[in-house]
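For reference, the chain that follows is the form predicted alone, supplied as structure tokens.
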Amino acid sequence: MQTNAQPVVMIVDDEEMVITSISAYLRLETEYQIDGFTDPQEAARRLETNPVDVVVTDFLMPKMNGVQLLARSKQLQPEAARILLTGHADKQNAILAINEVGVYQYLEKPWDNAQLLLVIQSAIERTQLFRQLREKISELDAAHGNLKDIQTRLLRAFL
């Protein structure tokens, strides 16, 4: 079960300094695995094969913007929380991100480290709860299926 594994935070920004800064802070304050990418397309490819708990991305980047990356993240890993971090405070982009890709949180640059940490921590908790819920639903589906099989056999045996 993923909840016992080390949480994975993906940080995507075309500025290496942003990735370095956030990564260094998170490594000091947490035990999270941090995966940083300056290329959003490379990050999207990683999402195809590697589970993450949270994706934190810049909005304006070359080749693929943050909303496009988060949309891809939502397709590939719908349970992973999506956080948009941008220096371009624009309510329309925030609304677009929230409505189109289910952004968990929208934060502006320059960010406050303590606030970012709290947002990431609560995002990880959310992701883990969604994964636990999915597992419980699967268990109930399996049990329900077994109960139906037993009911069918009993009905055949006694009717």
Contents of the next structure:
Amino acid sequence: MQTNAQPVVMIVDDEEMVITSISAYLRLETEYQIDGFTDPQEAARRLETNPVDVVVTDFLMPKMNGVQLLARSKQLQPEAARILLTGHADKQNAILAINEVGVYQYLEKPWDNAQLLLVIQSAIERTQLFRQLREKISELDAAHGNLKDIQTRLLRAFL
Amino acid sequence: MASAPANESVVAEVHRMASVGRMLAAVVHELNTPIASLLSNSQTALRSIELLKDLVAGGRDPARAMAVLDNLASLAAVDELACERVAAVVRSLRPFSRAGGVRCQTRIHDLLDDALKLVEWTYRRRIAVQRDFGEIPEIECLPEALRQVFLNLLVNAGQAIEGEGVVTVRTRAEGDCIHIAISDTGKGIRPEDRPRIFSRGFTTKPAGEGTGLGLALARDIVTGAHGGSIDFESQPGAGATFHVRLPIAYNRHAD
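Please move on to the form predicted together with the partner chain, as the form predicted alone is already shown.
The next block holds the full complex; its first chain is the one shown before.
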């Protein structure tokens, strides 16, 4: 997927008030596009079609938990950074999240706005670097292919 | 219960504290979301004020100032909602903060609602509650003690369900009794556990989760203090139902 000019932050929490609070702060401090979802399944569907830079999700939600959503996100958009923001200080879930879906950060509620912003900023930077790197690699691949092609033609022309 | 020795009431009190304690994790979780939101919003409000001061002092970018104000307004509504949630938690804990109590005319449905309100957080959205309340008369009883009995049965019902399920609370008037049935769609009670289920100290819950006193005390309260009965039926893997029967006209001069 292409790099977004305006970074996209997806926030998923079955509690609407959490989405409103985080969005209000991010709107104040940043120019990010914020996509909030109270339904994790709907969020997973959005990930199929729309590139995001960061997914911030709660853990305990009906229908699909946060680790399941992040696993889906990893599958669909491996570069997008994954952040778990949970009210459950549950070691087991943290281990699961780190081992199974490679979370970028595990944060607990209540969160500190400034800290959350720092984490999201560096996560976006990381995602965009990954995407740039992939673009460069495919450019190099293409250039390499071209060179090979030229070399073959040269060999054919002169030998 | 009135004729029980002094250490019996100590046991009952220890259990009351332990079972409310078990609710604490759910209470903390229920309070955490609105509090997290309120904390974040107050930080956002302070940042907004700083920004607005700069914008006003500079006399520039009124559109940006309006956007900041609109953003703040959206938070005021969330703050009110969050405070209401905290207040609701406090209100629903209040009935359980009273111990002992005296006999009085009571609506059993109110006691069931008190217990359900508290236990529904532990169920989160995992367990659906069905209330099938019939027409039942008020009865004279010890409301604090019965509320505790219902809380215990509901906590047990929730713990019996792994994953998703349903807890049904049914009330009916049956002759000279009120019949309260609490059913779950959980794992059921193993045949070998059935004879010991009302024994003191017997629990199938992991260490730290059960006191092994809940059902023993429930039986004392229902039979001893109210002249009623408590029993259960269960199929392994197909849930359990606890039946509490309370006489409508208990011999109120007995104690």
